[in-house]
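Shown next as structure tokens: one chain only, the form predicted on its own.
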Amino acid sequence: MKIKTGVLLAVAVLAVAFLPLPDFWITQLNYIGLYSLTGLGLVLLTGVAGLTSFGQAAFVGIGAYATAWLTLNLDMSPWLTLFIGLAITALSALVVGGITLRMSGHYLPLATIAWGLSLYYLMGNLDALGKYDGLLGVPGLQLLGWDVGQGRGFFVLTWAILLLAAAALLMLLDSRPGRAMRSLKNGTQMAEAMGVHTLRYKIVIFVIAALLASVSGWLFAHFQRSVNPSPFGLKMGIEYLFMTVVGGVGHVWGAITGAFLTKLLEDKLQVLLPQLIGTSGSYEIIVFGIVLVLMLKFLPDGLWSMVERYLPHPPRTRHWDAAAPLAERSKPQAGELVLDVQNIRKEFGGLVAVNDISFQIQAGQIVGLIGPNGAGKSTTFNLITGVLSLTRGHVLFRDQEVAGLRSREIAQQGMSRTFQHVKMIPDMTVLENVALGGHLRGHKDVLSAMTGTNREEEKQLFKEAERQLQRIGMGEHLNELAGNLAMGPQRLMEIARALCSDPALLLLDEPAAGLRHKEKKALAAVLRQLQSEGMSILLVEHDMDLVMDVCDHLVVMEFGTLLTQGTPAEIQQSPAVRAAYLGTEH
């Protein structure tokens, strides 16, 4: 249904070119398909991944200048420098992005907005490429010996262009690939856990982004004949980042009804002006600024955004029932020792936040980390995940040392985890939330994903989170959004989500945490079930009755050190730990 949607769409937008359209209005739609194609690569820089960037237009200069150089000096076929200036772009990409891509905060924007003034600068310094003024006489497309031209013809090549473009990046956000970039938005903490190689990720979007402003690029010096610096510059990066904002920065058509109502708007703006105020100037870029904070302010998410709420959401189809099961790690036999904590040690400056911590964990037990408040619980937990490295002990797994890996390289061992603060993504459905977990269990790559060819593993993938969630109850839930579940439910979509990635160990950080009684009911017989099952839990929780029903070992924590051990009886019974808990041993 969606791809014979799709297909009426096209035919539909591509029909334009054939109605009794003025040419001003092709010239103006060609314009407008131009800068959706930078808008594209804008919706998953910024709007997916959350990395804002002010230095697209650059990389449209870069396939501009690519193919204009190319074209005259060397007299190559146009359709040849489309590969040779995305090879560039794609190096210049990793480049850039290797760099500035490791920084966060207010230090991204600013390093997009320096380097995308350096290849301005550049660009219009060099003399092989006209200085200022640029490169005159770049000839047009010809494709199969027609003569794309400068009106109906490109406006057929461009919207073809852009929408096989905004097909590929629907159906990338929609796979495994795709899941794992719709993580990084909201922390990289949880990601990496799922075993997601963030930064690698970050590299891709950025150089997809570019790869897809340099077709624009392309495409722009065969349509003006001509290139010079002017239209890749800061203002232009501005102007790119503003018709995303605009259209729904976090919606692939925000892109296109962006550059549609901002391209549109400018042209009316540039002639109501100056005839209100008498006087001309650039006045639209202030009603665009006004425009702006109103927009950020009101509709944050766009105008895209109040379109889709009234577009219909259909379930999605259960396709996957014949799907192969996804093949499963070997896991410890019953009594065998799982994980080895040796004498851990965290240090932060001059304050020791845990103190030589050593306890173990058999296959099939759940051993419970408790303490006070401030007792240092979530560091050890923390520490024996990969998220703070160690400042000395060891950390064994299946007696292969862990202590020094990351997030993601702990959890390829077979570790995995839930937070104490819900970490999920509350656009995406349970079963896609659910999905993540199942990332290491994957292989498609981005192009796979842009191209379809990853359907089988997809069917896999969701076939294994629905098997998850049925475990643990939650099965008619498949279709909801994340952020509408209760606390509760979200806890326990958490569980399922670790599960997915088929754990030998998994550490549950607070999982009680902001439940009603009934919940946490439900929540021990899900422990007592996976335990029955064979799993081995870590469990970090302040619930007493909680932890007394479902643990078989306690290590009981104060100030950092290990206060004690034990089975839950021997626990209660302790007049050390009633004394840490209520300040007194009577």
The other form holds:
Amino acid sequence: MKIKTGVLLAVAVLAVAFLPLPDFWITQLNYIGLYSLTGLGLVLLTGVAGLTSFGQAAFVGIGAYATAWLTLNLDMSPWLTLFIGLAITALSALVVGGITLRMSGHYLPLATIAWGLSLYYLMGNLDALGKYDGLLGVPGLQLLGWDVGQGRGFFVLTWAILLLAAAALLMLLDSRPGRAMRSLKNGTQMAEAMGVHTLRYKIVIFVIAALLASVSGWLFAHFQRSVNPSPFGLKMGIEYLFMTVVGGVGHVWGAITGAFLTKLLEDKLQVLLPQLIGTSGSYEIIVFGIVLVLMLKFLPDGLWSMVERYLPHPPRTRHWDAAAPLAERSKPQAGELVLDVQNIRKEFGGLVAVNDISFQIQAGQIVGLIGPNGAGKSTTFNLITGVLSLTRGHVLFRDQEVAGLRSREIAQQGMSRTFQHVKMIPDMTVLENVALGGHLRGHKDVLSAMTGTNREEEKQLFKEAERQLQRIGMGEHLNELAGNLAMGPQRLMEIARALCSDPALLLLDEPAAGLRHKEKKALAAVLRQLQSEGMSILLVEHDMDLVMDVCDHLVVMEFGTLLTQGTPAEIQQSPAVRAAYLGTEH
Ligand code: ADP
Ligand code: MG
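Alongside the form predicted on its own that was just displayed, please also present the structure of the form predicted together with adenosine-5'-diphosphate.
What follows is the whole complex; the chain from before opens it.
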């Protein structure tokens, strides 16, 4: 969205305060604004990074209780307590996130439930916080003599904060750190291989989400003029997640859509259901549960995704022509030893997947690693790139030991790879996916992205991404969604992404798998061209025609061991290789 459109939209929203609406509706909008603020955090957490938290209400509680206690007991200004509350929130989010985000699978949601519950009981049992009665008489908010503590004033304040936060998140998501965050959703392997410190980004996301919740809590405390534990319990934690999922957890505007719907539905149901059933009670929860199940089944991306479909998606303007090129690393001279693999070994329990393999790659060479299925090629690949840890052995990359380093550290040294099964971010454009490969060549981080001071570097990254796409013949597909590409272009895109990191060694795991004959020819041409530009390549490949065609040197594996190595002509003549392939190939 253009800045001008955004500002106009924001002014239009805030102008609602001056419409002759009944006060009831303004109050509703105030609650919707408060819920949306917390929902924004969940968009980042759940929608973007795939992390589920039921504990957001607890962070709302920290913001609310911090300001309530400090304004009541120490007579501080709410504008000061906001920041103290944020500091406490950030600290607790760092601790909770630092512990829980290392866990995988279902442990994170469970841990956030535990966190939500324990904070609820803490709030309810501390004398200083008034136990379950809470704290009463919290002052309202004043801004430059204007009463923004309730009604229309509060609406303008809350929605201004909400829209600012939404704009900051939108800018963040469309940036270097944002692309890194969006790469977290489907496992961390690809992101780490692109040099992304995935745990660090998860923690940053967790903290941002907690801070948004905390601001909402601060506003809430001064709006209600009192705090007690019930709005910050687990039930509300679940409701926040419910709202955001229904609205569309994958999109910033989904949070607001969800808050709108839930609030309106809740009010209607609270009146309607007791009339229907004849007794009073929170029956709306049951309806919410049913709606959630139906939504997850029929519209898993939430309601906003339906609106999104009809919105225009103009291609990114090519504004980066004048940008300075990114710095390049010094490359090895032709013939220099780039990779020296020495007796590497990997045991999976009793299975020796890679049995003391050694080989070398000189600068400018294309070396093929071949062998029947299960020979240990991908494992060898993962050992070299740091995805798996070695049982023993050494890997020297440009004379530096890289064995034992993490894959993002090895990426930093100048090795870049593709995956046997394409790993990409399907809802990002080809250009953005490739720009992720340049992650380590940029430095602007979250705050810079949120405030828009990263513009120049973004241009540099996109310029580089476009250059790499043109290099492999995909200059026509910049603005296509990666998920819409056929297999061939997807694999080429992965190569461009790897190239975008400015590697000294390129590792390709079965780049021709699933390609048609013509696409394979095109791939061979790309590989030869890269070689002519001085690139060194390690190629794992099943397609013998391609391998024999482009490789200078072949390493043949069978059952984890090195069968033989030599030039393609030598390998073709080798009786041992023929024997190995008989019965497994053709
Ligand atoms: P290739 O890529 O040559 O087809 P792989 O390197 O994928 O072969 O696998 C080599 C052997 O190691 C196979 O027998 C495979 O089952 C085994 N293997 C691979 N990864 C693992 C793992 N994570 N745990 C246990 N065994 C594995
Ligand atoms: Mg493999």
